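The chain below stands alone and is given as structure tokens, in the form predicted alone.
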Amino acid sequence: MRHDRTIAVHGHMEEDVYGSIIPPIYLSAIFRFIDEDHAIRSDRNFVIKYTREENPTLRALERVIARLEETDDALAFASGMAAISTSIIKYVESESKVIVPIEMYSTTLQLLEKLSSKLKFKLVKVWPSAKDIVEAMDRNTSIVFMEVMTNPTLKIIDLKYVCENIPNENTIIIVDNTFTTPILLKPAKLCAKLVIHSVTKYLAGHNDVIGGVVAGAYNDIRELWDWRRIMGTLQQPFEAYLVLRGIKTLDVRFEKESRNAQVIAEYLNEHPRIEEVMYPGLSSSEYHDIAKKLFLRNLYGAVVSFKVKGDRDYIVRFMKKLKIIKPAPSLGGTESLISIASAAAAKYIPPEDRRRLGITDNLLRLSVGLEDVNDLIEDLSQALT
């Protein structure tokens, strides 16, 4: 299997003893166990005795993720933040130097701030660009945690440039690939040690499940598995089944949603009520050339951020008038969703950083779904006017 669409459908590879095409959901909390010598083992030789440690349904999902990201293995977690927190706690130590951009999912920033004061590591926040990240790195840098497409202003950080300019080969690069997905970028093929997703978003894709995943090399995943076991951050089997089902249509969903987003970004860019559109697919975007060079396909994601001319009261009235697009703080699903960035994705970014980044109270983040693009444009048009 060489292509993402085939991997997404068949990547779990294994069938059960009855020849089921769809992997069964193993809802059992426990499995028959006498001792290590008589135990049933998973395909990675871990004993299956207790679902908090290992579950066959999760293994099917993890195999697909690993193949899509072109890594050795993967681990499924209860949420994106469970995946992030377990990974950070596993790798960070006191006196570590951790570099993050000042713009990324703000709950991630909040977590790092709290952990840095508790675990006594040095957290260095820099402008979200490859150049600034590289300039901040030195031989003492332990971890760089970054998104390639920032949330919510959609700046593109050139991961390839970062990888080519790491001063210390022991520096761990962790990439949150949620916005770009393995359809646009496979960070482990460049230099990322761990690749993280909130599978709540594009991978599951239907706004009906919470989950996270981490992909990486076999030894790294084996060590992280032990931390997941201890911390109890494993995803439950039914949710893993839902994600596995959603992934089968990831490729076609992401492509259609991205093409819808391109049309909407171009429409908004010409609208008199719109102050600014942030979307790397626009040729006028300062990030267009970086994205075009970095991404594996001629797509630019399905999120469009834009500023509406008007005060907070106008913004609220605009959002209430939308009929198809729903106000909600998520993205990547089949339904189009919109949120005020400063009240949702960027809520925990300090106000002074929000001002520098251009995250004003009139900045909206639109996650474009699978609806007919003309219906979405008509909905935006009637609400704006």
Given for the second form:
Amino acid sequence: MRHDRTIAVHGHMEEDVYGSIIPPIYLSAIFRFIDEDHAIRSDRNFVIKYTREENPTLRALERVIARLEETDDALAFASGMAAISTSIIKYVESESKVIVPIEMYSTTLQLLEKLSSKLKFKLVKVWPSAKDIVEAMDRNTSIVFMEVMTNPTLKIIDLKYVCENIPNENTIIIVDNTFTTPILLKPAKLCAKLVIHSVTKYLAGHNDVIGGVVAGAYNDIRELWDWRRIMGTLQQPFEAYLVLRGIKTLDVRFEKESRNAQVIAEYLNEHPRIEEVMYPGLSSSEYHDIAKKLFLRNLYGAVVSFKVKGDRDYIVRFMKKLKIIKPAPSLGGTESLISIASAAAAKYIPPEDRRRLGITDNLLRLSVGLEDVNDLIEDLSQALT
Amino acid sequence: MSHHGSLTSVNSVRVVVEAPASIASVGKLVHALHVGDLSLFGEAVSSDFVVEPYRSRLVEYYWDLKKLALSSGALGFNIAGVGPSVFSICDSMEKAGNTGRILVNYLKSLGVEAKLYVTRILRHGVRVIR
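The form predicted alone done, now the form predicted in complex with the partner chain:
All chains and molecules follow, beginning with the one already shown.
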């Protein structure tokens, strides 16, 4: 087994007739095709005739993802939400139960709410903890959809405990691994049937492309491939190439950004204008021990959430005063970004749940980038005064 | 053996060549202490042409740290003893704490654990304490 760093660079295993070291971008929407018997096939033996179905550039990316997540195969989608919606539509059973924590990327929650009434399944929302998820699972549960590091308060859910307590083989676990990345966690090795990413974040890593992926076992990916084909939710080849290019530096970026985040979390934790810091890397965090047990490296991710002492005017002023850190949604890129959680990632979490979760209007989510850590601290310091 | 021999002689030549500059630094140091010029003192302790070029190779990110310290308000910076500890000299406790935190943050962001001690220089020399 090669190291993740090597897989990220060479794992595409693309070879063309010219010996290209870098996988070419196949922009062709169409390929020569007479019938299935005479068709050109991809490495997974699917016919290549129309890019909405199968495309060599997407295949190069999918092979890297599968190898990083240690699954059989993967599929590239137009966005993280395209990956999530296609997966849910394929696996959900009407009249069954779908369990989700009350805290996760709120557009996912919004999608599940809307689909539950259309597709007639019961959406059960529980407190984001392994114990609460396990207690809610029963024989009628078709899907548990979860993030291991929740967005935006960075709670850690013990996926191992969830995996050890699945009531029956009809229940599948789908994990959104965007915040943790395969550097910290490989959910399929624990029990996840599908592992999903918004590759827009750490995997592509440069805030210049939208995309999603799903990784899983051969049969699951084969079946999901058909749903991607029908729904037309695939990623475009040029975007797939950008992700492939970005993913080569995933390991070094994620490690440096996580180390920067640790220093910033410790700095904010001592700052008099900060009410609370949420970061599992802090030894005072109630999620520190479980994160340490669960994560593959001694890193705790590159997002730091914190509450600023002050009203909305003060927070807006603070965000406007920042010179290096940019106020913008999203995360995982080279640029440090900051957003008001209740106005961005948690916007579609109902107010009552937000209150219970501690997602107050003064909660900010900082995605720490690759800049020098002292420059970032100086920027925060001057903006907080 | 011949390789070791030639390496030693190259180092010896370097020490001989750099010796006048280092002796000048010692002179600067003594003068700075005599006239009480802390800036000159910092400049003198930062100017080691004999030991620092070799020992600094054993201290991770040494030259980055030196540049960072001197641009963050430190008057002097060098290796403490045989290393890998390093020291900065500043003209106030506040500046010393600030410089130290910048250095520690920098190292932590590179995955190197570091401890910071901020203290005053003893003014009374050596004493017997028992």
